[in-house]
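Next up is one chain by itself, shown in structure tokens, the form predicted alone.
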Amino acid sequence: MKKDIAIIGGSAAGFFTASLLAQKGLPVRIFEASDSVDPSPRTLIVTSHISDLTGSLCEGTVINKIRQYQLFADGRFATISLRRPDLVIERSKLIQRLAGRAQASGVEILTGRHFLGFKPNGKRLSFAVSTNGDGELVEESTDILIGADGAFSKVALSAGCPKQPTVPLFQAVVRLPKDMPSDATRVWFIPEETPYFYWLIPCSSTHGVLGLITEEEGRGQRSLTRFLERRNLIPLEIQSARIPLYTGEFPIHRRIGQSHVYLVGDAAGHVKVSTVGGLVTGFRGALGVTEAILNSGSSREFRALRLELSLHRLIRKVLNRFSQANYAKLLGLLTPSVKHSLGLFSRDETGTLLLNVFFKEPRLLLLGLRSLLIGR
């Protein structure tokens, strides 16, 4: 007898887990809480890496292809091409296209459905909804429940998940710089007004994001708004979002009485926290979760995956002990054979990029060890 699969959340990881176990022969239900699969607009940029998942699925929502980073730091400068472009995609496009192809697999989608709770009921979980307009409260039940709502789940919270930490994300629509070429992102590092990055990815000829991470909500409103003031850019639109940090702890699975709870994307904080990208880690839980479904809880891409975000976890580690002085001598270690590696190897191949990186210039090594051994 199949299992049935209940899905809460239509996200983009959430449809696209859905696609995959409908495409196994499995009956999925997807509940989403608005009343129709309309979310709101946001630029992402992702590696290639995505089009190796999805094949032709991002094929309408790309609006741009990054060729080149420009790396800025202390008034350091350093160019990185790509062999394979980075994509900048809406992502509110690619989550309307993971819905449809969803549903062309037997998808059956219910929106304005809220999810309340659950509890296990014999073999079975049995949870309950309640429905946009007139409240009325609904009960249903499924074998496997998976959780895709995001940073704040409710599913996570009803199986007893803790809270996952989360940071703050502003970033403005602006019109771009006469001087900035539209296939390169611009990254400057200060790490006295954030500790990750600034970011300037052109979304068309003429417009990009310019946005930040930081840790508190207030100061990165503040923050943007003197980095558009210094760069002469006007604001035309203010995007926002809060993007869970993987913890390498938080658990993406509970057994609950007979039946099974399962976390994918935002909601399991498969987030790179490098960079707090997390489209397509998001999609490799995703895989992560069919192939512990149809495989009895084994799951090769799991363990990929928690590979790769620990090694990201330590990227971050390390890059929030730097100090302006360590950004600037970071650049100016980058050697040509340093950025041929970096333009070759996506940071969805962390591991790959790392070995390469350190075999040809060790000065890496050292100064990333330095700064987490005495900061900074």
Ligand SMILES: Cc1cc2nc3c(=O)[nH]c(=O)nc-3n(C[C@H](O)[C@H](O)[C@H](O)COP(=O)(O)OP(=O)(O)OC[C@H]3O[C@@H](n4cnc5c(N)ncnc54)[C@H](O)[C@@H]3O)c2cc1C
The other form holds:
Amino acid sequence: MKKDIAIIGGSAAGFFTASLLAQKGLPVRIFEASDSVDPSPRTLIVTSHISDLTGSLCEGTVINKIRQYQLFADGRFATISLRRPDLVIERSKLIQRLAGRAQASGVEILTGRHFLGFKPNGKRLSFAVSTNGDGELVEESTDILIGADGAFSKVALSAGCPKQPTVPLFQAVVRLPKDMPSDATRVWFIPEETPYFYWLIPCSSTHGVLGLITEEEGRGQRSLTRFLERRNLIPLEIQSARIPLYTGEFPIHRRIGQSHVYLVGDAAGHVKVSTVGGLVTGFRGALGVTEAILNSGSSREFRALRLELSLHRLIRKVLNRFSQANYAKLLGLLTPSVKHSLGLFSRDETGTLLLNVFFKEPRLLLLGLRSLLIGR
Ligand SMILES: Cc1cc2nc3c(=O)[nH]c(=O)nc-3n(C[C@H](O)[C@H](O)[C@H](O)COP(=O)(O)OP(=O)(O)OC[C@H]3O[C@@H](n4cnc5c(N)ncnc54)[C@H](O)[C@@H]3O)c2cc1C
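Next up, the form predicted together with this ligand, please; the one we just looked at was the form predicted alone.
Zooming out: every chain and molecule, the one shown earlier first.
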């Protein structure tokens, strides 16, 4: 008999996983805490790799294309032109399309259902769900449980996983400065204010999102306010959230009795910690979970994703030690042929990108190694 699957969390990673499994003929149910599949609008920037994973699904959700990155550090400036543009996506539309595809593949979507916890029950898992509105408690059961319930996953907690580390993200919707092309993203490296970077991503010809990630909540908000003031930009709306950090140690599969529990997307910490993008890697995690379920635990995609995320972790370790002078040096080493490689390969193919870049400019490797070994 076919094993049945319950997925907790009806968002990007949950719906994508559900479609993949249902298309293989498995019975899938999704339990989503919100009353409807109507997430609040927000823009995300992703590499074109998303189209390779989702096919035509992204069409109609893309609101802008980014063809160029403009990098700033300590008075230096560099431009990188992308061979395949990055896509600025309206997240709510994408999630609704993913839900539509899941439903068309035979997935049962149950909204207003809040997962509370699970326990083994013979060959299956029992889990408790409270219903929104009347708060009625319902006991459900499944062969395989998948947690796609975000950074603070209750499925992960019930499976005995430790709490994931997270960092705060702050961004403001702003009017674009007059001199800003709408197909270019700007990135400023100011390590005194954030070990990550500030970004300004145009969502249209007139508006964009300006944000940063820090390690402390209070400092992040202050830094964002000051940065906006320095550039005479008025925040029209502020968004903030905590993003999980991939550590390489967080388990994504647990065997509970004779059943299996998997984690996917933010619940699994599948986020690139160099840039803190989690959509494409969440989809790759979904492919990995599907392969693992269909092939008794084995998945090539999981191994490739682990390598990809580990490389991003290494880059983050290096950048966390960078001083302003290191960033200025980095931009100075971006020769035309290095910039060409940076435009040719995306941040979702980091292994190939790094090999190409280091081959063309070995001093970049030395800069990274020196920072890793001796810090600022
Ligand atoms: C402000 C912001 C900007 C971002 N920008 C980018 C970007 O530009 N590019 C990029 O790639 N990534 C970006 N990210 C990260 C990206 O959005 C996430 O990695 C991705 O959306 C995670 O999707 P998910 O499906 O794993 O989790 P989520 O989208 O968090 O979904 C979890 C779902 O589970 C449900 N849920 C939670 N608990 C329960 C429960 N107990 N019972 C039932 N349901 C439950 C929730 O209601 C939700 O629907 C950004 C994140 C934020 C917050």
